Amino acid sequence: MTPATPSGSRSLDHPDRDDIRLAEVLHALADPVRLRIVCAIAAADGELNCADVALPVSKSTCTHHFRVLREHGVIRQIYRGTAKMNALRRADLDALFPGLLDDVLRAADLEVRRLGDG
């Protein structure tokens, strides 16, 4: 695990690239709320504040879902002042599992178009 920010500031643990496992990434992406978070961050094409993702769950449940995504290597979380910013670990995921993230995002988009954003 590596800290997300320089020493002396608040940091969160993230798995090193070599410690990210496919089964854990798939587990993180399998939950509809977490998939929605990943899609929102991908659409932002950069960093996104936790509060900027509208989710139909409590704040503590949101925190849980973001933590699962971080601990499984899907996102990187960085404190910027009091805001916790989130970014996809696209380079790491693409290097480890080429095409996975793009395919999941494409499939999620097709599902929303087919079923609506229920």
Contents of the next structure:
Protein chains: 2
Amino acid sequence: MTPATPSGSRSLDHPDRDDIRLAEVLHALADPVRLRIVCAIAAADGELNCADVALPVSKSTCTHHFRVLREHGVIRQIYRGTAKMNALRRADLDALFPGLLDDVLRAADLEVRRLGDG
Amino acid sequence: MTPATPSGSRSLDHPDRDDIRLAEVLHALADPVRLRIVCAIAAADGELNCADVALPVSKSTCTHHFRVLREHGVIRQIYRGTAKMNALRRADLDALFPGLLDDVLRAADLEVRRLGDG
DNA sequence: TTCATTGTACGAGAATCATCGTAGTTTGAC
DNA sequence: GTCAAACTACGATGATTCTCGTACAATGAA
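Structure of the form predicted in complex with a further copy of the same chain (previous: the form predicted on its own):
Full assembly next; the chain just shown is listed first.
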């Protein structure tokens, strides 16, 4: 079949830094499943396999959420063998929205503790 | 005499602090129109009339966006005569999500400058 | 080659959302 | 009582979103 991408590699579309918009980043983060994904990547302090995040949704839905995060500029995805590694776009996000990502991560952590303790 | 707040029909539902959720706050902020509203209220440094925010949407849509912000815990709305005054729930948001609101406001301001200058 | 692993593509259904116009309500002023 | 101002309620519409299952593709290993 006709390969959609140059042979030997699979490429993924990422927005340039200048094309990242605050409202879209907030929208990407405004979902419980995606918040968990972002927290998991941050906790891994580097790259993380899609399958390494335990999520209460199907595989297709998982793909969907990772794509939303990528298309809105929150994460960067790179193929490595059969796996797809995910990393936060920290440099870009910190440059555009200083402090925002860290505060969201901290707020998510605080909320988990708050609700967990009942 | 007339109480400070109407006791009967003109009350508005606000979530308690403990019922405010990060994902919902992010969702409330993840809309360009609502982002402008929040920035305008912050710039007014206090209460702001609904009609005092210039928005590119109809009056009904305006009502809708203010309600989303209120129901998700971002703003507090109080009737004063025929007007409805709006204020940010700074204390609640800062307690739950330290730094988040300020960073969003700053990021919104930075983005306006960035896109405005081309 | 054959196979398991990993993730995608393609619908599809149910829910939510942003937007509007029109009609109505509440309040304060005259 | 009458009127204008400010906002709401309702219904509708078109778009987006979240979710899923099934079928498929790319890769690395046996």
